[in-house]
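There is one chain below, alone, in structure tokens, taken in the form predicted on its own.
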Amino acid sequence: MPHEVADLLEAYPLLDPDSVDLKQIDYDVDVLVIGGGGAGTVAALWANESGIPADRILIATKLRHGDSNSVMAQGGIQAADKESDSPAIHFLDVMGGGHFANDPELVRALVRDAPMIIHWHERLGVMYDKEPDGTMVTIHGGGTSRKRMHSAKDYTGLEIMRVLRDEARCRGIPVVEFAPAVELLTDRKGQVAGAILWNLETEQYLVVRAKATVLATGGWGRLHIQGFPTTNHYGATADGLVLAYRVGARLRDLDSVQYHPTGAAFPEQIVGLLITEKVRGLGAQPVNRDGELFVHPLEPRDVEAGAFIRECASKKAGGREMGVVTPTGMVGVWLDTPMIDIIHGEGTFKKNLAGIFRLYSRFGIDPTRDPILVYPTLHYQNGGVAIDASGWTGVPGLFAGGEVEGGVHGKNRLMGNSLLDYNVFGRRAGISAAEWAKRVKLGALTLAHVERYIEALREAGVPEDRKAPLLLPDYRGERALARMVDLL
């Protein structure tokens, strides 16, 4: 795994173990979901489907409700619903795009629920592209095999979000802002039973007991894996991976991370923000500085980025480089986007991109007419809390959804894959969570998980200055928000 991963993983705890009143109990719930985002809102609203009382479930969120990668996602969400497709053919493109380390019940999960949320989410009220007869507008995604991936523009992620989010206040289902889980807790019996909270505003603690946990933390991107910029959240600090362990959930393929290809690598003031796959999707093709197209438009991630990496670090002969540098030393290729409205017509690339129009035009430049330059970016936690398809981590009484487990997406995850995996696994979790919460019975609360690890730590000699879960990243001092540069 990264080094800035297990520096994590091998950590003390924030919270002293005997600081902590766990008799004086906050919140007493049935349901408690971790993370505000896309997974834990979808698992709320599923535990609430599956017989919880809303008031009875409760959102704990590190930031805002809906501040998450869910929000920001662009492209699409993956789903076999078309005469020419069929989730078996899904199937083989996810196995295949994630190099065959995928856990294939999870995989056969992920396809067969998949048009089943695209229904539930025209139901609530998504509004997805379709043609002017009401079929929906799909595209192809890297390494598919089909054209599977139905958008909102490329506002998808926001517009499903805005839907989710809406139906859970409507439902009444409480939630805590502000309050990221530093630390889950047990029963005697082992029994995962709730977590401890840190109110960022009041900085006290937080005690919640519940009778069935939901990890749904959003992944890693914020740790700025190789110093890589990120496309990510300002949450997304591995936290959910930091609890399961201690608690001793499996976790797995943490050694994959997943870089997307088409990250902004000029005006300096957007760096690393995502340009989605939707581009090269439409027709636009990634060219070096000669104009020559080095790699297809539409490889899986990880082939697609590692093409634009080599290509920035090649050079022909007299030592010329082959990527094209900007005046603060950063390098990138060019991705053609005028070809879009070539291929489609005048007017194609503002319909269909509407944010990545307005956001290069804020800095002069047309899309349009003039190409952007662009360089792979840390996108995705491809690993995670192993799980099996009900969302079960193993440990009783914790489930799991969204980019904190892993299983899914093997060694890479291809486009439209992490909307629908948090849909599917959300869901999922939440049943499992709602059923397994109708029969425990909870014991005492304990934080003796937490002391053992304490004693392993020190028994190992690992330094107890090194603190996790970070909650927020620390962008202070010298380091580099701009990858690879020195720019002191």
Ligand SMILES: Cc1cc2nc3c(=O)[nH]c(=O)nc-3n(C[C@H](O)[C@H](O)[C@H](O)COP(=O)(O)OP(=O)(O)OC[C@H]3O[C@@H](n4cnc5c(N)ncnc54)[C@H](O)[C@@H]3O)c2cc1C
The other form holds:
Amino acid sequence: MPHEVADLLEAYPLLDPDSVDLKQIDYDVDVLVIGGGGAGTVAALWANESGIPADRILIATKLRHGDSNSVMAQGGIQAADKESDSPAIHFLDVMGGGHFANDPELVRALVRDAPMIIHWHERLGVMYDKEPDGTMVTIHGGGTSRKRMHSAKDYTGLEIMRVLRDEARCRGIPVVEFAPAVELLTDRKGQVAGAILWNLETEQYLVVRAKATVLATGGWGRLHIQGFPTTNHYGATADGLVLAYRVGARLRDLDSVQYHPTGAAFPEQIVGLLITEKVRGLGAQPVNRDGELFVHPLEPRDVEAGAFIRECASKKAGGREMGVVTPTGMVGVWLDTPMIDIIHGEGTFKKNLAGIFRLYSRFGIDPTRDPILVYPTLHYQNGGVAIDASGWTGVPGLFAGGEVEGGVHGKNRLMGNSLLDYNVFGRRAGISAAEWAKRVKLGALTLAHVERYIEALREAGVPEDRKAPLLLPDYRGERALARMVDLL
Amino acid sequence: MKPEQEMVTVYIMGKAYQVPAGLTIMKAMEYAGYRLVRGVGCRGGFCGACATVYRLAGDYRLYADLACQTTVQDGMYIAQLPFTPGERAPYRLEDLSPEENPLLALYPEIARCVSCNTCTKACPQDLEVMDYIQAALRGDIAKAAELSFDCIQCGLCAMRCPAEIVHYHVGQLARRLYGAYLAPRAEHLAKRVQEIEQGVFDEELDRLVKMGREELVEKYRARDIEP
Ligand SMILES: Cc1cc2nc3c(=O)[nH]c(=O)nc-3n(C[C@H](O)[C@H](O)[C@H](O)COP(=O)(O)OP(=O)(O)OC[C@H]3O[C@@H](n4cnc5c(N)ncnc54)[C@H](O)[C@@H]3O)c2cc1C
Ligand code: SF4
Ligand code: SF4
Ligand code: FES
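I've shown you the form predicted on its own. Could you give me the structure of the form predicted together with the ligand?
Every chain and every other molecule in the complex is listed next, the one we just looked at coming first.
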């Protein structure tokens, strides 16, 4: 696995277990959901649907409810709901995309639930792109053999997240914002029994006792693995992996990092931001500085990103030196965006890619006239916490859904399958957590697993200044940091 | 940092800082030494967490934009809005019917709109905000949904509106009403859900789940691709 991740897993807790009073409980609930992105919100809705009253659920999240990777998704969500398609064909695409390293039981759940999820969204009021007769508009994505990418313009993630969050508000599900989980709690039997949150603003810790806990903390983009820029939101710092690992959950496929082939390489203000795959789906081709098409535009992401890096890398590093150098020294390849209106007619770009159009026009670039420069960017955590098809992690009382878990996508996720993943496994984790909460008897709260972990770290001689979870990246300027002192 | 880098002066909550030209407001604040907790979310123009107001030297206007998507200018006075208080009407979507214009019933204050267009001018997404409020008032839910579609709920319109309307809540409800009740339903979707519930695909999926890798790879290679 990347050393950026290993360093967080082999690190001391932020909070000294001895300084915490576990007798004073701040929140006492049936189901605690950690992470207020897509997976967490879906889990809370389905825990509620499964009979847990809204006020016995708590969503704890690091930033605001919905500030997440989920809100940023542009391209779309897959589901085999057309006549020409079937869950079985979807299954093959997912397995092939993941290099057959996926857990087939999880893939079955993913593809089987997919149409039901879209149907649920439709009834909740998600405005999917449709033909006048109601037929879903669907297109290809990288690695799909059928056109099954559903979208809501290029704000698919925003639209779904907005609706889910609104529904959670309709039901009165409590949310505590700016309160990331910094540790899980267990009882004497080792059952997960809630978490310790930390109020980012007042810097107090809060004890949550919960009969069942759902981990939905998303991915790791803000670790900037191998120094890459990222598409991810500010809170994507792999906290869930750290918490789960300490409590004994199994992690898988963390060796596999997804770089999205098309991150913005210019202008400087938006470097790393995502240029959705839909741009290629609609006909824009990647070309090198001589205008040659050097790779099929819609290979699976790992293949496509590899081809971009090779095209740009120096000859010494084994590359072809055929990229374009920007004024800040970054290298990229052209993405021939004007093709889209040329193929599909004037106005197609603005209508279907309003977000991308807006992104560039803010900086004086018109992507319908001029091609744009792109380079791979750190995008997705392919692996994560191992789960079974019910969203259970194997640790009693701990469930997981969304980008934090692994196994669904094997070694490489296809576009449109992770919005689907957070819905399918967010839902399954929420239902399983509700069922568990109805049955379980909890004992007294402890941090015994953390104490044991500290001992193991000491034995292994891990440097004491290494702390995790990370919670937020630090982008303060070097000059400012050099003179920073803690006086108050 | 290259020594020849051009610097500009910005005033973060009134205090002057020298920052490199070309940074976004968000990155400029970080460069100056702020470790952001509020006022930052996606960093990509999608979440609306970074609503910011600013003034420029020698200009009487108050501008509103997103800190993560706006480049600093020399002499800029910056203040971020950490939070927008806004009353959201309680409702359950399934209890509403689009014929009775629930937008006006739940948000009667939209009738107070004085058509000043301040909301539209404040919108960092360049939406026709006043027009969607007017559409909501008329009961034209489809129009309000369409015009508000790109709303990232940053709250800047609501902070500027003299009629104290919370536009983004109105838009949210309009879109859900449109999506759930007015948009035509996808029949192929309902049919597929039914087929799945009847177990039509179970046998085939069972077979695939148990299939050995070699056979699976072969099947994958043999897929035909829809043109
Ligand atoms: C720019 C972009 C575009 C994308 N486009 C697509 C697409 O077109 N199709 C597709 O299928 N997928 C896409 N994806 C991937 C997809 O959006 C995500 O994988 C998915 O939404 C993850 O959902 P999640 O709920 O698991 O995580 P998130 O949505 O990231 O939610 C996790 C939440 O947990 C919070 N959190 C983190 N740590 C803690 C903690 N310690 N305590 C409490 N809360 C915490 C986070 O702040 C966040 O709110 C895209 C991703 C990005 C970044
Ligand atoms: S700012 Fe308020 S009053 Fe003015 S046009 Fe917009 S909604 Fe109407
Ligand atoms: S309509 Fe209002 S809340 Fe929505 S993006 Fe525009 S200013 Fe922000
Ligand atoms: S941080 Fe999300 S819009 Fe600026």
